[in-house]
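In structure tokens, one chain follows: the form predicted on its own.
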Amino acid sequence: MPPLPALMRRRWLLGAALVVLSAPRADAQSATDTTTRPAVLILATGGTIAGVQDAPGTLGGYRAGTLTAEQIVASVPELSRHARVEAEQFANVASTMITPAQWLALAKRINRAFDERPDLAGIVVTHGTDRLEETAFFLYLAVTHDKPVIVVGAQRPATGISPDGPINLLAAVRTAAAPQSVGKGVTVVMDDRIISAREVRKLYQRTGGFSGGDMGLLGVVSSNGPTYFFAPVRRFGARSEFDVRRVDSLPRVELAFSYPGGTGPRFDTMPAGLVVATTGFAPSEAAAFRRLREQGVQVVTAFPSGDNVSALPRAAAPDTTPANATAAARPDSARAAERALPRQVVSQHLTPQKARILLMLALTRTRDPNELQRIFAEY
């Protein structure tokens, strides 16, 4: 008889392997539950819900985005006590190859998907963790329906030891699924929290890594499944302007942080828009951003955590002084040509990383600055 570590290895081993790759029995409900339990989406796009290692069972190393989107279901049976799960791969990939134009396409299929299917009750979207919080955010604003949906993922790959990847997607069907999710925007739902997808924010990365910081947490999913306390109250979901049905691709916007002794980024060619992460710019940076602005580059503010909130300049005067007017009459000539610049844009309370995605959808909308201090102030 092999030693008892090895025996429970392998029994472990081939129960994980039967968990994976069988799916639950068609015959496991009837035919009234078939009919009554809501209908929920599941669209995976791969990472370490989705991973699988080498040598199973162990800390070691794993492939993200293996696992197909009908074996990521099958390995959680329970979810069909709670919803008519149905799978469909939208890609399976690490996070961080996710592209703004994917994120396009998500919002894209989920748009179009509830257009078509009013019997569905809600979306879940499986993800990698390094990039889950900006494709949210994406989602948060580019979803024009008011059903839940709800991006999950995991920190250990579902062949590892004790997964979250399962217990984590059960949460999310169950919140997808209930009735009281609706009206609440994108959500991330991990460790059994309902965090929105304006406010959450990878930490660090192990389980228990993602937080709604001060204002983000929603509610909790326990064995009574989604409970609410807070809701958000900016716009979102049907009430969002940002109709991507008819955008093809999205506006280049870079990132920036303002540090000691900096002077600003240097372009080959212009972006749109530029999120600058910053406390506060030097001379030297203030002087860099300004020929930015003059080029026509949209320039944004984000405080660096995205915990401040900032106050909102008031909307930029029109220089109304008289071309002809005397040099005694006419304003200073620096303060006038910074007020014919176009405004610099502040954020509030967002992360440099979602000030840039705003922005980038913003610009979809207007490249008016007065607009985009309005569009910033109410999303």
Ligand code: SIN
Second form
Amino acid sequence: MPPLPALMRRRWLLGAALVVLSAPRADAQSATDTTTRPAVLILATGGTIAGVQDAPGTLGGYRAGTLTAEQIVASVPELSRHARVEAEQFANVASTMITPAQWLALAKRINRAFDERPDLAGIVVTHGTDRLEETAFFLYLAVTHDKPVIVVGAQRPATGISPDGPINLLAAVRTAAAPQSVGKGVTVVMDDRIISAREVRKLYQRTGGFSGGDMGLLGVVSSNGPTYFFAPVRRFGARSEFDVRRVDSLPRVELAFSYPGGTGPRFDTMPAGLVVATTGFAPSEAAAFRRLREQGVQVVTAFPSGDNVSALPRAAAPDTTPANATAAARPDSARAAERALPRQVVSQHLTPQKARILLMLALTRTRDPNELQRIFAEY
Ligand code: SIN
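Complement to the form predicted on its own: the form predicted in complex with the named molecule:
What follows is the whole complex; the chain from before opens it.
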């Protein structure tokens, strides 16, 4: 500090003394904390939010998933003003390494924490942004509690210039601690925006980085904490039928694209299910996907953009969905053969990668295509 004139120095010392005297004493604070501040569990999985550069403070590269859960929490002392934070290391990897087995383990860990800890207000999952939307959607379907689960990441590593991880983590903890977050489903909080895990999409590598697309934000985190404007109405959380407590592994579901000149995917061993990103099949593709259905593969179509909002076919209705539109042009015998096959299921307003996650969970419950269509209409 530069030298101060005598009068200013006295005022500064007096001001500093007042700040010290008015600050709550650590022991007095901890005596009230356990009753006044909500408990929030942070489950750290790695990602850029835990990333460290070889040359800190530069624009240089970094290793995702390096800092520990404790180090991330310790870097944001402000967290303790809003919650009693507990940190647990679930994994420490770049999110491209996250597997469906880990989705399952994470959902089980969260369900168990809420089952065993009625005092927990909410849970925050720190995660790399590359696969954040997929983990968040899996948890949205497989966490069968209505307490808040917030998934959060960062676009810049913890040692970078202007890291966004600390402020994102603070917003996530405040959102997890807030009673108004109950019943909103798993959400993603980035750049003070609260987005439903059902709709969230990674867009770009800039601050915020995620969007809810046409479906927008559920709310924002302001200086007063989270404020909600909307809530999701489809099934999730306590109303979800996907209780994974006794599920040991997820069925194999593949993803494929349909495109001009396409002839459909080939598999050495058949998956249980297949999601096809398509706006409609050419005859060669329709034949390929029909063959897969004949071999027992459950086929679900999703718009490549995820934005299909056309009405879903009723459970027993003939299959006249866009992807099957060529069936209408086929002769009667071909149409009869099509009707004899298990129906092709249509997803509504889900990206193909999220339709895949819903199909994986749905196939733990049923292989009846009518039931699968019901599930895609309800979630
Ligand atoms: C990752 O997804 O683990 C790395 C990228 C990021 O977190 O933004």
